[in-house]
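Shown here is one chain on its own, the form predicted alone, set out as structure tokens.
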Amino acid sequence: MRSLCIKVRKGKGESVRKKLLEDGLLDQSLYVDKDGDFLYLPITSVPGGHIVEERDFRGREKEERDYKALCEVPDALRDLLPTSFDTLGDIAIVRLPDELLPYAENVGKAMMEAFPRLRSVFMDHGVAGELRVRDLEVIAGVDDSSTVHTEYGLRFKVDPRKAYFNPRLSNERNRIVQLVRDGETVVDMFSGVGPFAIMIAKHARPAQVFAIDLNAEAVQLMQENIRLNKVSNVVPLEGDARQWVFDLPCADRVIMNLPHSAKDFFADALTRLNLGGVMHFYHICEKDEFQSVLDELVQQARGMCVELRVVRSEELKTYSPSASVFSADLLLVGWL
């Protein structure tokens, strides 16, 4: 079958692949197809910043490329069917709308028709808690949301049911890798079950990375996942980031994934972070404030006589249908 497709190299194959399946560009129809150094994914629709050409690819059984065509729903609902959903290892968590939560059953028997590989489908209720876990009620399958995910040749033990873990952060991780420079102490304030910070210390050549959780589950799975990925200069401690940090060295590197209140940390961590040090931020909120929230934080450095520059910013995901998830890194380029 002829489609439009992105030819990308085989070392990037699979962060442009998870990106065209969260923004639901990717043909799920058709098989990627494979020619030398280079993939070639099949898309519904064209993307910005990607060269698009024709090819000849070969499509999917139906059982494979669409659970809605298997889901039995109203015809009146069939739209409303999620075009996405979070795949974890063997399990997958997708949302629902209130009109659906009739037939959650039907979805959930569906997905894992179309996908045989999955062992559970859980419907997700929202993060919620000071240690952001995941409200899961299974749909289909085993009732039994622990599981190994895999992202870039790493394995991760994941519960989330138990530690927070986002795997729509892949790219955003591998981004973060390829940062880190030769030798730097990075300290990860927020770090769930590892894989910030066991990314950086397989992928790339830090002195140190300190990762630190408030969950005492996460920090157990961590460590398991700290030894299955044979990595030995990732340090996790468990409690508070905002005490921890001043326990540490001083950082070249702050990583604070804590998206609803990462700006409760900001001065601590800013206090800690080296000249020349770069802080990874995150942050949740209506899409046409994330400026003055950067404009914010810059003001609030030079109330603490260092100037703080932002370097890169990016809308890295939809949460709501006014509000995202944006990152922003801030360089601490010196005193005033």
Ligand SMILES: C[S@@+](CC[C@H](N)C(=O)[O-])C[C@H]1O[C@@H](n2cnc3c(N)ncnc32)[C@H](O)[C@@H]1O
Second form
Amino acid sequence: MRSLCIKVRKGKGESVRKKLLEDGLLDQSLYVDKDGDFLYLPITSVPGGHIVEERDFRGREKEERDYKALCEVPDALRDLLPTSFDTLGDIAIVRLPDELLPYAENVGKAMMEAFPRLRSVFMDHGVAGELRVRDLEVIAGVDDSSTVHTEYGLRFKVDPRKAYFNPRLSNERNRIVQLVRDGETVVDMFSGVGPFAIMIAKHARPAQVFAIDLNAEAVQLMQENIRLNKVSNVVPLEGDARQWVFDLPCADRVIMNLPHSAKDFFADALTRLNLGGVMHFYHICEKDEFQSVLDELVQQARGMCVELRVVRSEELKTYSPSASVFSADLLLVGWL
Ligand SMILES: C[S@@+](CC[C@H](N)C(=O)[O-])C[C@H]1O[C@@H](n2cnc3c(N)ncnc32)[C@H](O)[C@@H]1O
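Now that we've seen the form predicted alone, could you pull up the form predicted together with this ligand?
Complete assembly follows, chain above in first position.
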């Protein structure tokens, strides 16, 4: 089918695609097309700042339409079928409301039929514990949650039952990559299977990226991902970040992606940050509370005789009806 489209270089394809999606301009009924180093993103209307051309695209409306239509559930429950779900490589992870639990296998089967690229569908029972591993129940396909996920041209071996990975953070990771200056020392305190660390090492020019995780399985996957993506300056470290940071050189950038308890590591991380360095701080709280959390961090820093400035903060995603995941970039300005 013929459509207007935007031509972008492959390296930029993911961020442009997500922006078009957010702005409601991506034509989701058509497949993105590839040719050499370029991607062609079909659009429903013309956004500003892009050169637009016309091209033939393959339709995907059959897949989109089929999943709900194929699913055997009572008509009264059909509206409860989830419209979105996460895909990691060739597996899908879906959350179901209680009413649909007796029909979970039907949902899985319909998704497998409608999206032939899927190898398995898992029902998500949430993330738990210090290691943030996901409780998954297979509802269709093989009961194996390990897969290879592609993000910004990088390949990550992941297994959400063994180690945390969130595909929805890809834009945030890319945002941080753009901030890294040549020669920086970066410490990723809670690195999981290494997506922040490896993306920084691959797409920026840091001196070194130290990537710590308490979960031995996460570190093992990270080591595989370092090899898979052929990066040489990521140093994977297994253990407690609170202890490791004192054995490492001071950092120009510290990433603290442990949103439930990064606050508990704040003081230790701050003592290991160079003047002029930046801390990327992630936190889950009630939607109207993040500003006071940031004020507290700035005060806590004052108590340590340093000036910390919030240079950017953002609500990243909704966590529950009243709470969200937030991110903030905190600059260590200097001594008081
Ligand atoms: C929310 S996940 C973030 C993973 C990664 N940054 C990503 O984006 O995929 C938090 C990670 O912190 C690890 N973790 C929890 N407590 C830790 C600690 N005290 N020291 C180091 N890592 C820890 C967990 O094992 C988990 O992999």
